[in-house]
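Shown next as structure tokens: one chain only, the form predicted on its own.
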Amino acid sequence: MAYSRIKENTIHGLFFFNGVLVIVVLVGIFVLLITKSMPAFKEISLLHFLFSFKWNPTASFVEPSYGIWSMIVSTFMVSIGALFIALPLGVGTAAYLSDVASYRVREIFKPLVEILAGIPSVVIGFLGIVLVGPVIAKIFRLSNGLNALNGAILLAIMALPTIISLSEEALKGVPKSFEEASLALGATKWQTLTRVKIPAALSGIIAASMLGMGRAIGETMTVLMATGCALAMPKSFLDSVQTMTATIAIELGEVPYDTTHYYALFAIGLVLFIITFVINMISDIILHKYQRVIK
């Protein structure tokens, strides 16, 4: 009993020792991320920062301009076009596998997936360069493929993994009574699909969801090869753009230490952060609100 009771504490403490690790590292990056991004403030307005499209810190001849608005507008302009590409799909797969498939089908299917989620962003970016591209740039008549439409498209192949597997998690916990009741009521296995198990795993899916627009929020290698990397404002999906990640990724390592230039870029990673963590927030209060309705 003694034994017992010292491993139960034991691996509570662990747990709990993680936890509190876990709030500790977010914690200090956000601290660090305001810390760095203060003597930038001293020196360029907030409002200037936030919602000005000119970024030009590098100007000579002219005052240095540091606004990353349109910046802002291309990150989720691409990261919502990925996800309006992804969810569909990526629901439709989940339901596909999970109610639709048989055994043998399913364990093709899922190794597939996984490897899809190892494949590293280099090399979806090289098939955005050498196969996406070109097929936007043939389709639309365009100078090159190097837009907004590519990157979306991109990241839509990034984030499937990641929702069809949550997706598919969801959808398995959906209770068998469930299922069992809508056929007995003369419902099909279609109709059962659509309007029981996709409507009841709905918490589930919205998670998937927003996992899946972190991840194309916070990616960088990718959209720095297949977006074209303009910072003009994009007026559509078939304009080149440049998103947070790839300023950051392109300029820091260039940038001259201690300058309004350095303290800037750290700026943008703070926009980023706070930018991540209310997405998810809002996504946790839909998931209790949601809870609390089906309850």
Second form
Amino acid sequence: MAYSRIKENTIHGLFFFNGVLVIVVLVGIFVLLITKSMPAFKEISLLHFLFSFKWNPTASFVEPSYGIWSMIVSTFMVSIGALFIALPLGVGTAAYLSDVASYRVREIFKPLVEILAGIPSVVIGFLGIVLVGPVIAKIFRLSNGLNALNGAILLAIMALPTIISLSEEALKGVPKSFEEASLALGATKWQTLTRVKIPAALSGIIAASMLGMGRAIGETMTVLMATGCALAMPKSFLDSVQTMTATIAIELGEVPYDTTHYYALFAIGLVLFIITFVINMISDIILHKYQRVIK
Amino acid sequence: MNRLRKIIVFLLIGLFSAHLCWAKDMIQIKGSDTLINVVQKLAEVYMAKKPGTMIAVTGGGSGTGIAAMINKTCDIANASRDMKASEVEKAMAKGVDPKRVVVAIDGLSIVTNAQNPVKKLTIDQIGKIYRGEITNWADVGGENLPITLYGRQSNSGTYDFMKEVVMKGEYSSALKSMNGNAQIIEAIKQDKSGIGYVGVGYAKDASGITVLDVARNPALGYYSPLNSADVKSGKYPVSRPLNQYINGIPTGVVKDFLEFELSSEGQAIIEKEGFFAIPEEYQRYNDSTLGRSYEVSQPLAGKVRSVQGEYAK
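Got the form predicted on its own; any chance of the form predicted together with the partner chain too?
Below, the chain from earlier opens the complete complex, with every other chain and molecule after it.
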């Protein structure tokens, strides 16, 4: 008796510890980012940091400058671009899987979509260099295809599994009675899908795409390889861009410790953290609202 | 039974990895992307000759390699540039005494697409192009085509060398930063409007690109980095020493490996990989670093520095 209770308590404690650990890690990362990035703002004004175009911390012939605005714009261009490509594709696939596909096709398709999520980002980046880039260059008659559009297409591929799985869940979650009522009123299957089921699952789909975008914003290797990494302010999707993640990845490896440059890189990390945090939170709120509506 | 088997497997894995970690003759080499292929080749030949030694060569850029040496996470740092004063200071503060060995000479090659009619440039023109002051090939005798700039990321020694020695100014913000020499070659092959810079070892056998002839000044004539005599004599204006940095005067396997690199066999491998063997001044400089002959010291070090200074002109 006593033995089993000890066992019970131990296991209880263990799980509690695990749960707390996650929170400790999260808070730890947040605190680390804040403490490491604060010293940067002794030397750089926050306004200059966020809204100035020029990032050149290793300048030796002019004053170093630490503006990340073009990187913020680049990051959003690439990830929102990815969303525009992935959303119709993803929702289309999800609708097909949940409503049109036969049982057998679905059972083959779904694991395939999951496999897509498992492809390493370096491989996708490589695809961007050797396949997507040259195709873009040919279509738009450019000298090269290393640009924001390339990054957006690749990130769309990476966001697809998330969007497909979650959208499919959302479509499945629409009560059967909605569908039955629609069909009984004489609507075709297509009308039912586009005018009843998708609108009913909309908040779930939005949440799915937000999560997909959250992933796209944080993605590093793919954009590092495929977007050309130029720091100039992009004028269109056909310009080379350098995202915030790429800058951190490139520069953190060799930056001298405890310099303004070092702190500024952590500040970029903090900005990135806040952006993804807000996006995840919004998607979470939408998701909860949606679950309540359906119930 | 099953559990027993699992335990045995884990024990074996543990023993095996412990063996790897504690193998005495393990050398970690890290740094320059320009040097990685040639040092990898040298390491392979060396390991074949001396069974039981393990040499791991990784890239990441000169800055990354030097940082690793300062933090004592690698034995040898490959660097395609010299250590900066700030890095030396940092090393000293951590009790690391950086010593430099010059292992090869590189003729930094300026490359363009094979279809580009421009076949030669002056240092001044290259500087203007990378600083963003010349943006069209027509301005340097080519077609009316905007120039696309390819360069390296800021952790690259080649990036620094270009900036400090060739351009003497800041890069244009339109520069596309690529991940390594091979990626620049790949991009230039596809991009008719592109210009890039790579270590000569990467340019030598690549197809679809032109390695430009470069002049210090048009009156002095244009020279190609593919011609080893012109690089060694300094007529080709953008040659540079490729360095390896170690902590203190080397001993044991590290010393043995460095000696191998500098031996005639090692230097022959370097030439075969497209880079150039080191001239006599550097050989003598290396002798003093490796502790071969202590009497040659300060005055010569000064001379070597002036040799380096010459490329800057």
